[in-house]
Structures are given as C-alpha cells and as structure tokens.
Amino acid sequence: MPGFFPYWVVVTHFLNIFFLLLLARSGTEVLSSLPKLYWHDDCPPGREWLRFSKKTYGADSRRVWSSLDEEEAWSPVIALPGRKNLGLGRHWHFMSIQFWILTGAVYICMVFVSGYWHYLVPTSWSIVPESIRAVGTYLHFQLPARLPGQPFEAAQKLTYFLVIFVLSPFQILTGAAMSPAVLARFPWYSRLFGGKQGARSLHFLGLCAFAAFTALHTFMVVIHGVPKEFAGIVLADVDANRTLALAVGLTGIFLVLVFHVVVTVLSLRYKRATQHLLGFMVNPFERALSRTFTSREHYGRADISPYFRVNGYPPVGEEYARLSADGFRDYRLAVGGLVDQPVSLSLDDLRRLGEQAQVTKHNCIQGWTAVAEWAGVPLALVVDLVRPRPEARHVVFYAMDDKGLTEGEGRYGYFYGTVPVYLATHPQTILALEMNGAPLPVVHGAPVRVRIETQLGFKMVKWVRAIEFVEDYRDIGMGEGGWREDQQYYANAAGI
C-alpha cells in the first residue's frame, strides 16, 4: 500500500488548486454577463431564483432594453479579468478547464494504478453513520479518530471520495449541458439537468460547494496543526522538516496570488495578445465541436418560450427606417465574393428559393435561452445557387447596424459574422424572414438574420444586408472573424 502522500498526490493537490482558482474566477466574469440564475429555459425577466444585480427589467417594461443591459462590470479582483469582458473570461474558463480535466484524468489514474483508492472510496455504508459522529466530535471541539490504518476519520474520506468522483464529475457534465453544440445534436442530454438553465444554476450550486469545501479543508488543516499537515501536503512526509515545509507551502500560496495579480493586469492591459494566446489552446476544440455536431433540434410549438430577449438594439438611420416602413419591399440581399454567379435577392426571391421552418432553442453568450419557431429559405439553397468557388472557406454576413451608434462603450463600425462554409450549409442553418409564425420583427432581425443552430446567439448576424464569400476573414474588419471577436476579444469558434 502506498505512502499517505505520495508526490503525485501533491503535484496534482497544488494543480488543483491553481486551476480551480482560475475556473472559479473566469467563471464568475462569466456570470457577471448575466448575473441572474433560473430554472426553466424561457429565462422569464423578474422570475430568476437568484440574482446578484440591482438591475431589473420586465416582460412589459416601458422602457425598451436589451440584454446587454443586465451585464455588470465586477471587479478584477473576484473576476478574471474583470470589468465586463465576457470574451476573455471565456477563454481563460475553456482553457483552464482543459489543464483541469488532464490533472483529474492522471490522478484518477494514479489513484487507481498505485492502490491509493483505499484511501478514497468507501467500500461499506458504515461511513455514512461513522462520519456523522465524526462531525459530532468536531463540534464537540474533539479530534476525531482516524479509520483503522487509514491516514483519514469517516468524514474526511466521505468527504474527498464526493468532492473527487462525484463533484468534480458533476460540473463537467453541468458543462457540457450548456454547449449549443453538444445540445443541438442531444436535445436530451439538457433536459438531464431540467435544460440549460437547470445545468447552469447546478453548475453555480457546484461552484459554490468547492468554495465551501475550500474552506472547510482550510479550516480543517488550521484546527490539525499548519506545520504538520503542510509537511504532508507539501513534502510528502508528515515527520519532514515543517518550518521548510511551511516556508514552502506558503511560497506556493504567495506565488499563485501572485500569478493572478499578473495575468488579470496583463488580461486588461494587453487584451487582443490574450485573446490570440488563449485562442490558440481553446478555439481548435471549439472549431472541432462544431464540425463534429450537426443540430437535430426538434421542438414542438408548444415549447416557443412566452417572452424572448432581445440582444442589442436596431439600425437607426433614414435608410433602414425607410425600409421598414415599406415592410422591406425594396430591400435587396446582395450574395457575391468568391462565388461563379453572383446575385441581389428580395424577399419574394429568398422564398421562392424554398422555405423551411424549425423550433429551436437559442444560446445566447450571456447565458440565457428562449425557444422559437423560425422559417426562411435553406442557406444551402443560396450556396447552391451562387456556386461558390473552391477556395472559398467562409461566409461573412453584413449587416445594416453601426455599433458606433447602438452600443457605443467606446467600440464602433458597422456589425459583420463570417462561419466556415460547412457550417452555412448545416441542415437547419438558415436565412430567417419569419418568428413564431409571423413577419421577423424588427427587434429581431428584420428583414433577414442568420440561425445557425449549433452556435451561440452573436454568430446569427441580424439585420443581413449582405453576404460574402471569402478565402480568409482575416482581410475583414480587424480580421478576427466577427465584430463581436474585432471589438470584444470574442473567440471566433462559438460551439460552445
């Protein structure tokens, strides 16, 4: 049987710790997108079950607002990195949560290949009834006594077998029950989790019993002696030298704050670098999810959610105003690039296409969801049409809206989104002329927007006023893929 600590254990102990840290803080610069928690998929305003903001708007606000409006801007010293960055937050969460699989994945492994398991897994029911009088001995300010020849008491072992084969399993899969990829092509596997928004709260009450547990285990490791249970935490040895086994303990503790000081200053100042360096390791996943998955989603009407955010304000402009007010009947859709037959459509051409309609469920960046009934034309109707040439790789979508002028907070120029050409071609992608059986609304997209199903909200461009074919979207705006990605360091893949 091996040693209580052995090295492995406390390698992976302290890359635990370190990647946890960045999970839980990139986790909540995700939150602060839309500080508000629900149970059901329709995210009805004014009925979340927690939320951690004094804003406040209802299904029948006088007001017009959109979700951007519920963002906050949390600090940099809870959020990674703070001060209302959803993009980078993203990437440091799906980076970190790669580094933190792979450090659970070698421990599982090494738990098992070295016998270290008997440490871990109960393998009687009598630990249930053992570590409730083990907890009555520590409020009775009594050490408990260890398991025979085992280095924990009941509760400790119950304790770290849920936390490691139970918790930490628990939030990868309340994970992967967020991804618009994974759910489109497994409609089934939210509702596991009662949908979306299910798995989102229970991945929060996750993250909530780490940081409980966290401080539980400090608590504990105070009240059994620092110098002592840091010599085996540490060093592997609990009769090591434990001023050296303090002095470095601590160090690593000083070294990961101080880790966190440097990247959220470096995240905030050096923001287009921290996009490229974390896109490297997250966006070939993302990338591979996406091409992986085809959406399957088939909702039935009864499902269409009552109320449905609006993410983002229309054109303003004489001449979007124009077409509006004539219902759209002089707006033209020009579709070219790198294409053999070029083409400016109207809406009547777009329908004569051929018209498909599709309930589906959108995924909005911020976090929340509503169901919808969308019919258009097929947008591998128009790909066929225009016969795109071989060294055409993207598709970007144009659309009528400056930013400069709707959002503001400093970023400008007119709204694009550019997909791979496999993605324009997906079963149910396609151009949107009409929602839950009537006329687009303005708010939300009219005349033409894109549902691409196995992404995220901010890749269905609203508002389309063109469409091109392109080799590489680097030659595009700041050549980042998108205006979200140009403006607010957004990965370009979005399948998750």
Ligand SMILES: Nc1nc2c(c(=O)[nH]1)N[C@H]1C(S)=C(S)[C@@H](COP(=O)(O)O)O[C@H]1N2
Given for the second form:
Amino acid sequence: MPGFFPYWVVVTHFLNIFFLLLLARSGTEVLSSLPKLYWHDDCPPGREWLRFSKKTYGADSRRVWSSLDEEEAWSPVIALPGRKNLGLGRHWHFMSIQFWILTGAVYICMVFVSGYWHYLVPTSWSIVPESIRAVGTYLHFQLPARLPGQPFEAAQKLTYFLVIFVLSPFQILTGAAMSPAVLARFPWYSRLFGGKQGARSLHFLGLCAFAAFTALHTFMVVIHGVPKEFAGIVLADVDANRTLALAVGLTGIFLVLVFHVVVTVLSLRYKRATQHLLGFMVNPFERALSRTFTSREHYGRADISPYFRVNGYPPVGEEYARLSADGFRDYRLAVGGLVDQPVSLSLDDLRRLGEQAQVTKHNCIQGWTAVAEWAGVPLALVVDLVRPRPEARHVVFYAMDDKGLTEGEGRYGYFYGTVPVYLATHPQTILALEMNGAPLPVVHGAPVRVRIETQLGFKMVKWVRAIEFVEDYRDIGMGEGGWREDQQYYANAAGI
Ligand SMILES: Nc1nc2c(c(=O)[nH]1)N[C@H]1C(S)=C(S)[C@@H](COP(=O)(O)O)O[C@H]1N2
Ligand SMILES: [Mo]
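Take the protein just shown as the form predicted alone and give its structure as the form predicted together with the ligand.
Whole complex next, starting from this chain.
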C-alpha cells in the first residue's frame, strides 16, 4: 500500500485547485453572456428555469432586440476576466481545461499504478451505511474514525470517489456536448444530456456541485485542524512540522489568488495580447475539430423552433432599404479574389446553381440554440464556378451592416467573417436564401446568409454583400479574421 499522502497527490491536488478556480471563474464569464438556463433547445426567451439577470426579453417583445443585449457585465472579482468579455473568458476556459484534463489523467494513472485506488474506490456496498453513520457522527459534533488502514473515513472516501470518478467526467462530457462541431457531427450525443441546453444546465449544476464540495471539504479541513491536515496534503507527511506546513500551504493559496488578480487585470488591460497568447494554445485544437468533423444534421420539420433569436441588428441606410424594397431584384453577389473566374450573381443566378435544404440547429457563441430549415446554394457549387487558385486559403464574407450604426458600444465597421477554404466545401455549408420555407426574413440575413453547421453562429455572416478568396486575412479589418474576432476578441476558430 502507498503512503497516505504521496508526493504526486500533493502536486496534482495543488494543480487541481489552480485549474478548477480558473475554470470556475472563466465558466462564470461564459454564463454572463447569456445568464439564463433552459432544459429545451428551443430555449424561448422567458422560458428559462434559472435567470441571473434583471433584463427580460420575451419572444413577443414589442421592441426589436438582439441576443447580445441579453449579455450581462459581471464583476472581474467573480468572472474571468469580467465586464462582458465572453471571447476572453472562453479562451481562459479552453486553455485551462486542457491542463486540468492532463492533470487528471496523470493523477488517475498514478492512482491505479500505485494501488492508491484502494483508498478511493469503494469495493463494497457497505460504504453506504458506513457513510450514513459517519455523517451521523459529524452531526453529533464528533469525528468519525478512519476506515481501518486507510487515510479516510467512509463518507469522505465515498465523496472523493464521486467527485473524481463521477462529477469530473460528467463535467467533461457535458462540456463536450456544447461544442457545435461535436453536436453537428454526432447529434445523438447531445441527446444523452437532453440537448445542448440540457448540457448547459447540467454543466452549471456540476459547477454548483464542485462549489458545494469545495466549501464542505474546506470546512472539514478546518474542523479537523488546518496545521495537521496541511502537513499531509502540503508536505506529504502527517508528522511534518506543522508551522512549516501552515506557512507553505497558506503561501500556496496566496500565490494562486495573486495569480488570479494578475491575469484578470492583464486580460482586461491587454485584451489583444491575451486573445493571441491563449489562442495560440487553444486554436489548433479548435481547428482540428472543425477540419475533421462535417455536419450530419437531419432534424425533422417538427423540430423547428417556434422562436429563433436574432443576433445583430439589420443594416441601416439607403442602399439596403432600396434593395429590400423591391425584393432584392437589383442585388448582386460579387465573388472574387484569388479565383480564375470572378462572378457577379443575382438571386436567380444563385438559385440556378442548385439548391439544397437542411433542418439544423444553430449554436450562438453565447449559448442559445434554435432549429430551423435553411435552403440555398451549396457553397461548393460557387467554389466550382469561380475556381479558387491554390494559394487561396480563406473565404471572406463581407456584410452590409455597419455595426457602428446598428450597435455602438464603441465598436465600428462593417461586419465580416472568414473561414478556412476547407469549411466552404463541407456538405452542409450553404448560402441560404430561405428560412423555414419562406424567403429569408430581413432580421435573419436577407437576401443571403451563410450557414456552416459545425461552427458557432458568429461565423454565419448575414446580409452577405460579397465573397472574396484570400491567402491571408491579416490585412482585412483589424486582421483577426472577422468582425467579432476583431472587436470582441472571439477566437477565430469556432468549432467549440
Ligand atoms: N452581418 C452579420 N452577420 C451576423 C451577425 C451580425 O451581427 N452581422 N451576427 C452573427 C451571430 S453572433 C449569430 S449568433 C448569428 C445569428 O443569426 P440570426 O440572427 O439569424 O439568429 O448571425 C451571425 N451573423
Ligand atoms: Mo452569436
């Protein structure tokens, strides 16, 4: 049998505290962008089971609203980094998750290799009555005895088992059930958790469970005596010098807190650098998902959501008004750039290329979902028509909405988005002209909007004016590969 507190437990326990706090705070930031939880993927506004926001928008709201209006600015004291920074919060979350999983994998290996699992994994149902008895003992203000030859009492062992072998995998699985690439490729997977909204709600309840465990665990350490407990978990030796253990342990906690203060302040001050630095670690992973998964969504018409949120106010200005006034008869879609055959297509030209319909689920980065039927021209057909040159690596979609006029908040410029060329030829990548059997409504992107079903909503540019094939997007806009990437620090890869 291994000792009660081997060094690898000390190290992984510390790393666990470190990454879990990052995950909790950055997860809170993600929640702040849509502080509402639902059980059904239609998630109509007003039907949330839990809401952390005073703002209420109804599906029947008389005022035009956009889903970004639902976002809340939360304090940097709780959220990482706080103040409506969904893009950066996601970066922190996805950076931390990789290292938390790595820590967990090392820990689990060591647990089984060393035989430590005997202390953690109950091998008899008697653990249940024993745990109940242990809890009863605590309630009589006494400390239950440890299991013979083991470091923990029964309730403690059972709790650790549940946190390590049930709650942690549960958080990873419900987390994966929110990735648009995973959901599009394996629609059955999300059904395990009651859809994406079920996964979101359960993931949040998992966070609550972690928080409750942490509070109880800390309380138990206090009533058992901090210096004694720290000797074990900090110095790997229950008989070690307790003053030293206390000093080292409290220093460790202090350093974690200092780290959080520093990265929060730096993230808020140097947003672009944070986006780049964390993106360097996260984007390759996101891209791998986007590249390998194609959408296999085939929902039925009966699944179509009664209400589909809008994100992004329609273009204002004469030109768009003029175009829409006569049903976009004068609309022309320019397709050019690094192609052999630049074209300018009317809506009829587009339709003649060939149409396809698909009932799919939309995933906004904020977390809401909605199912609709989209019909339009596969982008692959347009690619065949214009024949991009080999050096073309990205497709740019230019939109007609000037966000400075439609949204404000200090942001400006026409909306645009880019995707790697390989996404343009995925089977469910289309230029949609219709939604739910009718011409595309203005708020949803009339006359043409992009659908790329493995990606987050912000990649699906509405009100498309032109398409350009480019080698590099760095000289477009602020150079991050899209308007939301430029102005809201979203990741350029959108498969998660
Ligand atoms: N031109 C333009 N396209 C856009 C946006 C926008 O603001 N302007 N918002 C994006 C985001 S973040 C989402 S979630 C979807 C929302 O599509 P919907 O309004 O049809 O629901 O559009 C995307 N395309
Ligand atoms: Mo979005």
